[in-house]
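First, one chain by itself in structure tokens, the form predicted alone.
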Amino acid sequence: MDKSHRGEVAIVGIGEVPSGVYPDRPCLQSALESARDAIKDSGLPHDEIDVVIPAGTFYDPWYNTNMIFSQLVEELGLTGKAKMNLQVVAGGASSSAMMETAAGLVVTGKARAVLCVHAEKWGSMPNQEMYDKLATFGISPEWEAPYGLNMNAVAALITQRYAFETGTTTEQLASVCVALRKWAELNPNAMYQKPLTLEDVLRSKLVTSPLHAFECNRLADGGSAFVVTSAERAKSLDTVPVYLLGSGSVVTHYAISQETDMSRFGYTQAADEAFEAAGLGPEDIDIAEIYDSYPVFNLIALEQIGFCKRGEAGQFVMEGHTWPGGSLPMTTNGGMLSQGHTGTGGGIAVLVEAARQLMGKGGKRQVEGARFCVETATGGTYMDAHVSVFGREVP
């Protein structure tokens, strides 16, 4: 996104169900409500929606293919009146795809307002099956996939790197799961809520060296929404809207084998790129939430963002700056560590947070003042960068 694009658009609205094991609630139904509360949430008349973008959902083909062929549109009684129905997939980094789709959608005057919605199923998937999908899905079939490579392997094989590197310690990457269960204990729809302590997380079973049971993301079903329109249409809603101020993108790999710096990644172009375009710097941000599958991926995100110096994250985060009350809240909903990590939607959890924070909508656990947001996303065997900046102004 250049700077000339800064301000244009807005989300307006935003919707989502409680993460968790809910095995009686259907992948569209976490979708329809999430959709419908977004909608409502906007201000806007229900058929100014003319563009529905369902995000991928790995667990239940069928249902994917579904949203593919408009099953959504129906269902919220759009026929005849939404303009296109289109799938946007990037694994983790979909919620940047599909906000800057909407954007360029808005920009163009090819759409008024963009309604963008995911729903998953994995805290219900049988364990057989779950294991099958994450010890393949981003992994070389040819290269990779046959010596046992699977994510959790791969998160450990980066945490391993960036621990040589810089020296963090394993108490100092526990500590990013124990600040994200505090702003869990806050959130309503978190998957868990329970404290968690430095002690538990280092005592829990050891799942990949270095990586604990703790440290691993947990699976959960739920379901997100938000909508997107014009900062023009934005202005004669009764809503907060939060702008969307620059962003900035660059695909690294697709296996991690072929990743020449798997303890900095693309992070530091694509935030110059965003803070460039937003006409900001590290400075100016109020929280930032970071996509957080494993902790390590909070403490490179951090630094190459230019919130910390290599090195220091790990600190940063241990002495309580990145908690409720700190000087840099961090992924304020819990992440994937304790909200729950909902497939694509989990990227789409944390942008949807951005928003509710930027709205003052964040209940318990709201940053006071907040005005502006750096988000983050990155998805398969973290294949990607992305960075967005988000106001409630435009500067």
Given for the second form:
Amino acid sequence: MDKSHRGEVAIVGIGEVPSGVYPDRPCLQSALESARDAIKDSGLPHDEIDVVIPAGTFYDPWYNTNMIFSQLVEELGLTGKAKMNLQVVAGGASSSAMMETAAGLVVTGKARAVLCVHAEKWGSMPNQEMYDKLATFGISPEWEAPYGLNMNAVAALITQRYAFETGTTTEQLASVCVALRKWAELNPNAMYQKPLTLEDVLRSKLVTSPLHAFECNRLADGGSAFVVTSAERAKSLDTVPVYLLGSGSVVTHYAISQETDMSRFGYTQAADEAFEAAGLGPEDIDIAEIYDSYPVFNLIALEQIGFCKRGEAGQFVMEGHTWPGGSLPMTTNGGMLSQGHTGTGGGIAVLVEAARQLMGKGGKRQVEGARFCVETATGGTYMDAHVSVFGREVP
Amino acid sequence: MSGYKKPLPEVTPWSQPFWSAAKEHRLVFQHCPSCELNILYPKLFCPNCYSSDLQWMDASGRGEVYTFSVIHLHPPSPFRDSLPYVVAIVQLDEGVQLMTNIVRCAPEDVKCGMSVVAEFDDVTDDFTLVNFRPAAM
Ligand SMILES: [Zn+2]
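Switch from the form predicted alone to the form predicted together with its partner chain and give that structure.
After this comes the whole thing, all chains and molecules, with the earlier chain placed first.
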């Protein structure tokens, strides 16, 4: 969203179910409860939702086609009222893609209120089935699969190159997991809430060098949702609107083997665009809700968005600056490394957390006085970089 | 060689010349004469100028490791008997990149920036995969 539309749309409601392994909780239940709670949270009459956007779900193709074919519209009592049900999916970047789509529909008057919702059941899937699935997502069947590539290895290739170029240490990378866990300890929806030490991370098994087990995200069942409407409509609601102030993004590759700048990707370009639209800079930001999935992405984003100098993010995190009480709270739900990775929903949970914090609904992990927040997303084999700036006021 | 259980490349009509060359133990890439772009993996048309008039050229087979990882745990099913193995992205001297395995080298000896040369693995009667080994051996 560029600056001509700064602050014209807002997130007005959020919903989420706990992440973890819930084999007896149908995926549809996670989606419906998240959706219902987001609508209730917004204070909008449910029949004012006129566009429903379900994100893509990967555990079951049939469930996913139900989402494409308007099951949520029917279950939520919106038949005859919703103008459109459309799936928006950009893998892990679906959060930003949904938000941008919703914002575009709202500012053009095509939609009054848009419900974005996602649910996944990755946590209940058999392990080897998931290892095999994750060897296909964003991985070329012709040029990469024959060599045994999988998602952990994609992140490992990136981590290796980033560490080689910046001199970031094993301990500094591992410290991201510790920082995220500090937040998850305060998050009742997180899959992992027990304390985690640097030693725990470094002593865990080497899965795919240089990544240890605790540096690989944990697959989870979960669901989350948010409601987007116009700033004008938000005024008459009894909620704290979270305004979209600016956003930017760029796609840098499909196949990871074609990426030529693995220690930076497109975050600087995306952030420049987002900050320009918002009329703000990194120094104005109170919280960095960064898409993690593996530790290296927090470090790359911190540096390329301008919170840290090149090669200094590892030390910054290691020193605790992103912990609760630190100068730059980061990924305050614990991220996919601690709240759990719900597929497409991992990033949506990060976006929902951004809204939650700015609404002041963060509970024990609330960042007091937070006004402006940066949120990032990336999908597939880190094929794109999305940066958005949200605020509880329009500067 | 019919016992090969790992995934084989899903070939497209326009990439067939690459695999035919690999069978002859040649590593090839596409060159676009109209804009001078070197292209790998093969494309239906030049992504820069959209010319369909692409030439196949022999690569030197030399390059360096851009990045790598040693897979120890949780690989795709067909690779469970191959642990540990090294996946790597190699930048060829011709300026293009590809995914590969590094072979004939202890996994702990692989480094970013290491010089490597192509070698060919005839995995089935129909397919030859392109691996890389250290240039200095
Ligand atoms: Zn060309």
